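Just the one chain here, the form predicted alone, laid out as structure tokens.
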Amino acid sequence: MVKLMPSLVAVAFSTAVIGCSPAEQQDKKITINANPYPSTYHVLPNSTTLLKNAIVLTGTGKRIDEADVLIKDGKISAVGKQLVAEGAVVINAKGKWITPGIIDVHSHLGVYPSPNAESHNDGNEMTNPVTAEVWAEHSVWPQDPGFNRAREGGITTLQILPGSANLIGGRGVTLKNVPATTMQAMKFPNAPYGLKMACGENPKNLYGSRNELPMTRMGNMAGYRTAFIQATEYKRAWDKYDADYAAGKNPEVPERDLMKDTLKGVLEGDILIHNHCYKAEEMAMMIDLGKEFGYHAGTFHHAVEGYKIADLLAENGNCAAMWPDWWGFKLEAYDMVLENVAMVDAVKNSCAIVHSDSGVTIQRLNQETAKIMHRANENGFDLKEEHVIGWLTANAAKSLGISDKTGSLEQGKNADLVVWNTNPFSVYAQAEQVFIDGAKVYDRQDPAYQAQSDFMLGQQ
């Protein structure tokens, strides 16, 4: 038999030991609530309905002439000709529109509300370039009457953001549009946030006037690659942390930082990047910049010279929110064309949205759009009323993350949806009905269904 050598037994005694010792105790594992502000949105009351006999754009390139759509349980049940429901409300469209509820991708709605008051202008945190810790739905006031107009002009869906004075401004907050008088009944349920960037002139005049950074376009860049080398280390030290207590330690927590912690949230795509910017030499670099710290540069607000990298565009999967004629305003809108939007759309897999900014073209989202077609096909397009109304619904669902609850009349989707009284490209048209989940939230016919603001009331 092989006899140890005392100093090894020692060795395998003390190893041994070691071994069967209890892990070191560990403190409560810190995790960062994504959702402290969560959604407390209940369906309004609703019923089986039978919309009959309508001309139906379903959102998904189809129109489909005398058609039916069932409501059920909040949701669209079906959608086709002759539908029967035992027990149904059956309203007669014969001689209407059915639409998806619009959904508005760009709005100050709340944060810029009416009357445009001093003390009411809650969008714009312009103290620093960088401010991705405040959120929009901070300074939202549901009482903004500003809401009930959009309703009237069928928006069922919106997503406030913060203003583009800075080139990180925050996050913004997806809303349904009902009366409410809190942010959070109105709040869409799981929907992703949204961080509100800015390119171009807004941050480099505002902090270039203060002798401050950025006072140029490679000072912008300079802004945001900063900002995400920031974020990319508080990443990794908060992935350290997670890795080393699931191995069973006990690391020190890293500290909070409510700026890094919005950026994270985008690093790990659960942040989608919504991008004021004009010019397509600007979008091409922010493409870039997402390219470089890995995460997807989302979609492009106002997009002027989007017709120009409409390939470009598509090939990433960027989305591009346009007006129709909104242009040269300032320098960096000037080289705008009327077939913007049509130009973008026309590339296969493109994301082509109309948005407003406007508390006023909110209102007629529908008719922004009619000018784009009008204009497309004054000079060689052939565009159509089935596939453009997805630049108000399909499109702007997907942009914000939401296209498998809402933007298109399917089978499970949410009845989202807009009466109108006519073709909606007419500038004759009107939303008569607006239902959200099924429920009837606008009536142009009956004042029990015209919800007025607090603030008006008792007021001419």
The other form holds:
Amino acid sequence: MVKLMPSLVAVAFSTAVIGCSPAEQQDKKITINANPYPSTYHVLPNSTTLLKNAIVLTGTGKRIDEADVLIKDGKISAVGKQLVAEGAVVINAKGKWITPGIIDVHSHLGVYPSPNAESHNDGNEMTNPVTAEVWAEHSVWPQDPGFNRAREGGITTLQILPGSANLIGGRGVTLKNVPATTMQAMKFPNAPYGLKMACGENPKNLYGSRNELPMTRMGNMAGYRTAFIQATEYKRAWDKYDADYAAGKNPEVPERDLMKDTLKGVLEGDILIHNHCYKAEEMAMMIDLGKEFGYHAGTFHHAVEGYKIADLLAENGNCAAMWPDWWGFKLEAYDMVLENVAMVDAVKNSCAIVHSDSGVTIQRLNQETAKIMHRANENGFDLKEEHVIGWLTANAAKSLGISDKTGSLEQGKNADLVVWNTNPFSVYAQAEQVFIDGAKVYDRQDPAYQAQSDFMLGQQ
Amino acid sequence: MTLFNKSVIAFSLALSSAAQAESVAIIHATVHTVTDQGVLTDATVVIEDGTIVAINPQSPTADTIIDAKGAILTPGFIASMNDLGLVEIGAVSASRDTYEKEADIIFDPSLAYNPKASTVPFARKGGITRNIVSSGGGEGIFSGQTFTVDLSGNWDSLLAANTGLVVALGASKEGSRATGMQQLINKLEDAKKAQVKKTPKTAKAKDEPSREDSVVNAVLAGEKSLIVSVDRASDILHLIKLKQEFGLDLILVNAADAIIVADQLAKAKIPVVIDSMRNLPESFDSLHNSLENAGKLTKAGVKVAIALPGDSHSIYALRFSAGNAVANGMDYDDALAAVTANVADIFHLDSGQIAVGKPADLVLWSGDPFEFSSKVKKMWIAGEEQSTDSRQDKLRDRYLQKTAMPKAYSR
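The block above covers the form predicted alone; next, return the form predicted together with its partner chain.
Every chain and every other molecule in the complex is listed next, the one we just looked at coming first.
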């Protein structure tokens, strides 16, 4: 044994030398640009603003009466009583309510815009059960008049998702609801990407009718699993390339695949899952699917049967985004209860969200929430405004991975907020002023802050 | 006021077993009559045999007395132009009796009506007591006829069939909208000409009008409404001319751009049935959609009914649409009329008001009927008290229970 020592040392030494040898020079390291269409968003003109004497719902479960909100440099500087700020624009908000800006985690504005025309049906790449390679942001028409209507309803942030025809439909994008000429100028800086997946009837019906997989729910599961097996292999190839390169070798670059790029991002935890999934048993399987491949199953959208598995969702850290009262259009939407959101919310560590999936109801998610709060309170719950506002703000921000930036009125957060003329959970409530990053983007009283789409300009 | 209460003890027992013959007095109510009487405070409404028999009588008698304690009493709300009772689940074709491809002038969807559909009790949660059902469908412009139901869910809840002929006009996926309008014009002109030809002298047995012609003749005679789903103002102007030329009982549905021809509609006394929540320029036919339209049309003198046309699964939310119309400029009483008296007037129902002689379709509310915070405390259809319990409530209750056994064992 002792005799062999010198030669072993020599082998190790020579390997190290080879690594640095000019004869074996490495090719340029290939890395995938994760953000080739970066945000060009700029905060609109803003000033230090002090909103006085409002009823403030912070989004963190607190209600503060006769409270002030101070906005400085686009951030929430303070929320409290009798604040003073020199040189601030002061807004008397006595009798008004202030909430964080509303976030819709499920929108198709821009990809299914108004007017609804063949030329604008850009939300559903219905050509293959797995189209993880498509990105909703590449379809967004920023002139959709629906963005303006949504802003008038207090929507400051929204996730645009592809449609639900496919098992894996493509990437969603999170936008700031500011009027802009390009998609990039709306893109929420540093928000993670989302990946749209869909359970149940849509994919199986569409592809089944074409005599393709999936024709059944078991076909759905086979489709997801096949895609993630491929993604796992792809990730391994890139990981090996990176490791070999780091070890000084000059490995062959794996062949780039857009579809698998996205799924690899999911496996690495950079891309969050947003799964259209109605039924209790299917959501449970999607949670297990995530465990099988080592990713988190994310947020379930439309979760009409969320109330049946509220414990399971909370235990596994899944958010559920729901409507109050949509039902009966499909069998998987048959078991609606008006208290669904409240029942999902009632469990410890839950994350209940009210979403729209609609250019119409996105304008009044506050009212959609009111429907739930009051029906639940009639049936044994004790929900308060300061709590349920979180279904539209803090929980939605958590689902989108942006809760460090928005979704609550806390010091240091982006000053995304809505001033309501009355209790926002009244049918008569209207958003009077809307701020994004401290900049006023809507004012019901002032036409200077009422954006209009190019499309509507000059129509008779 | 002296009030003779024959059975105070029966008060709570009377809930769902109120026999028609029994009389009920609702006392201390804030009564929105939706008549010229306006709102009556601390008022009494007496119902008997399914009818409102007295309002604020001198000496009322009643088998049952219900103390409203100041709560709001309104006429039952009336939904319209949806497919209630024709569809259990939209995407389950075997549970769907609407959008018949071969629907035509004589198509009578009332033959498919199911008063036991799960949508019916759910709609009652919104204080809806009657409904005008329409089917949709048809490859041409005609989609068959409307029918009227009450929402009791009883087997005899079909009140009237074949009440109006439904026509869809406007943007066409293929070809020109002109074809649709032309078809309607031709149909009316041809029927009119045929009537002129058939003088009693020349008429023969074999000239009996066809089923189709009978329907069109009834439309021409103003006995049957012509209900046209249309959005663009230019189409609406053609229809105004048709009404005047043929003396039609014309009702417009949807009518997104009615606002820009509101004066002409008011002058021609043409009512509109609109979804007051539409505010997106969904198509080039509907660029003037706005939350303010319901109020503005009313102010312009157009009779407005607020509806959620199309689907029926969530028509319980009709009252919130009325609330939103108020939030966007509609007078409160006008909005209430738009879901009660106006609907009745437009579709020729004897309902929608609290007045002596009217059917006792009544709703007692816990608060403002347009608010999310309020709910239906009690409701009556033709004097019969109704439950608002639905399948949804049973599901909720099952999953709110904590049990060791699977939920399937919980009732």
